[in-house]
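The chain below stands alone and is given in structure tokens; this is the form predicted on its own.
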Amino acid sequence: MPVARASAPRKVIDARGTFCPGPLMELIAAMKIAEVGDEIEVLSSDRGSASDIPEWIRKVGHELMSTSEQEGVWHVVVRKAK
């Protein structure tokens, strides 16, 4: 019988008022502590985070789970992959 993983609570970092590279920079300083399966929401104020972050999950082979912007801040979601 398969043994399903509880999920864990989702790590959110809180980069508004941080400019690129900072959010992704501290999206990948999180994900290098992550487990695989882990979701991560990055939280940022600067509109590049939502290209500059999906790219570079696109890159190394993450799961990129969603984007949306909420009265100027984007919510970008993703799961570790590898």
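By rigid core we mean the largest C-alpha set that fits within 1.5 Å across both forms. Positions refer to the first chain, counted from 1. Quick caveat: nothing in here was measured; it's all calculated off a predicted structure. First, how it differs from the form predicted in complex with its partner chain.
Superposed on the core, the two forms differ at P21: its CA moves 2 Å or more between these two forms.
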Given for the second form:
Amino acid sequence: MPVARASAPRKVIDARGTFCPGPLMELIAAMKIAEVGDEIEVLSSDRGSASDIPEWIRKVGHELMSTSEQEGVWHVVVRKAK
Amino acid sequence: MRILIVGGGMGGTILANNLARRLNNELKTGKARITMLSASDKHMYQPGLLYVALGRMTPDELYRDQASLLEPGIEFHVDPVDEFQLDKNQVKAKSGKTYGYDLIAIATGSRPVPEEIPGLAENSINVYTEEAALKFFQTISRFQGGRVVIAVGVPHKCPMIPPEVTFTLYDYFKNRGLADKVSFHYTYPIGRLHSLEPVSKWMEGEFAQRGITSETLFNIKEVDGKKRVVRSLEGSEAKYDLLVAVPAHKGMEVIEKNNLGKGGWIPVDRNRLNIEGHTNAFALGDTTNIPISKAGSTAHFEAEALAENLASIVKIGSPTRDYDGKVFCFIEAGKDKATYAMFNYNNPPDPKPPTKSIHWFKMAYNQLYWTSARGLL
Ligand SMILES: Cc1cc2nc3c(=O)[nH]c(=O)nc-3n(C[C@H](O)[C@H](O)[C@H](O)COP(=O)(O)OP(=O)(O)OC[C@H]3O[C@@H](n4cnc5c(N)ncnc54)[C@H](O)[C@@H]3O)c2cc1C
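Please show me the structure of the same protein in the form predicted in complex with its partner chain, now that we have looked at it in the form predicted on its own.
Expanding to the full complex; the earlier chain stays at the top.
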């Protein structure tokens, strides 16, 4: 029997060690094809992403759910708000 | 073992040729079979489109017959795939024929989708198809002066196109004696001029020398052709007389239609390139969801790693190596100079100042490409 889920599964972008096009660019691309309410988690080994991504999110008006660092990898979770 | 390769572009062609050489004996004895299905009997050298757009090459110089690029022993059909039935190990093609396989590799590439942004397709020029490149040249050759805006969407094919198109177009107008009549304004989606930080730093200097202005964190939202203004998702706008777009791309419709990946991007393992949930189905080149450049060189290095793995699956039953994220990109820097960036998952790029010799190497590569596609380089 199918089980009802509160939210769609979170999409993960594994951008560890990728230098081009870069974690923020990947997130922007993924946001375009996501549905409102979807959550996307970006994994990045680039310290800059921890400030870049929140800056863009604020500017555009999406929701920053969390940021954390685990062993040199930044996990940034974003929710598409519009 | 039956190996099916879908797509006869850069990735598919290098993979097929590399495999055919590794499996020479197996092909002769009938132990292995390689079949390629593509949408066209021609192969286009896509980077040449930039030169077509600037009037330096004509479109006929960009094409070769696909069959002539393939090693003997590879079966080639122009029969685009319509349905991927990965659970049944088969695909259905346009002709109505079904092709079964033991191993499949999908390399169907990507396409620009300017029509997805209101007003963009009608009001801008780009270099991404033969038709667009010709329109690009006709438009710039009629242009008599004004403000040129370069606006970049994501994701796009070839991360070097934004700087290349800017610098080469700048030179084009300068050569026409219009330097004083044309100004350049460059916009980019993230908080610097290029996704590669060292390239971005280098561009800052080059922009300063040429008086090129810029705005970062600018993602194209819509274009108002009447007012000649492009607006960003972030709430700002840029006025243009000539709008040059690097439009966002998607994978092929057929990928999305078959539920292989949203936006036409197929989720694969970043080292082994197998499609998530499948051990005998792989994807390479532009169509994967791996966050690295959608570039011919990515397709090339992925194809080499995958060829080695598919050949070892045939020979010893399991893959033997990982793709390490290697990419190599030339960067045309105008004034007959060029540089390059090389990197992988673990080592960042470190582009050097542009030189004439790298520009000439790139010119030579435009011809050497055909050797590279044959898998010889
Ligand atoms: C203007 C421009 C400049 C570029 N400059 C550079 C550069 O300097 N350096 C660089 O590395 N890269 C560059 N690139 C990018 C490079 O050309 C692509 O990244 C590369 O071709 C991708 O290879 P691919 O095999 O994934 O796809 P493609 O080479 O695009 O091949 C896709 C193939 O799939 C086939 N196909 C499509 N649909 C189907 C179907 N349903 N069934 C079967 N077959 C199908 C097509 O016919 C085609 O043969 C540039 C691209 C452009 C447009």
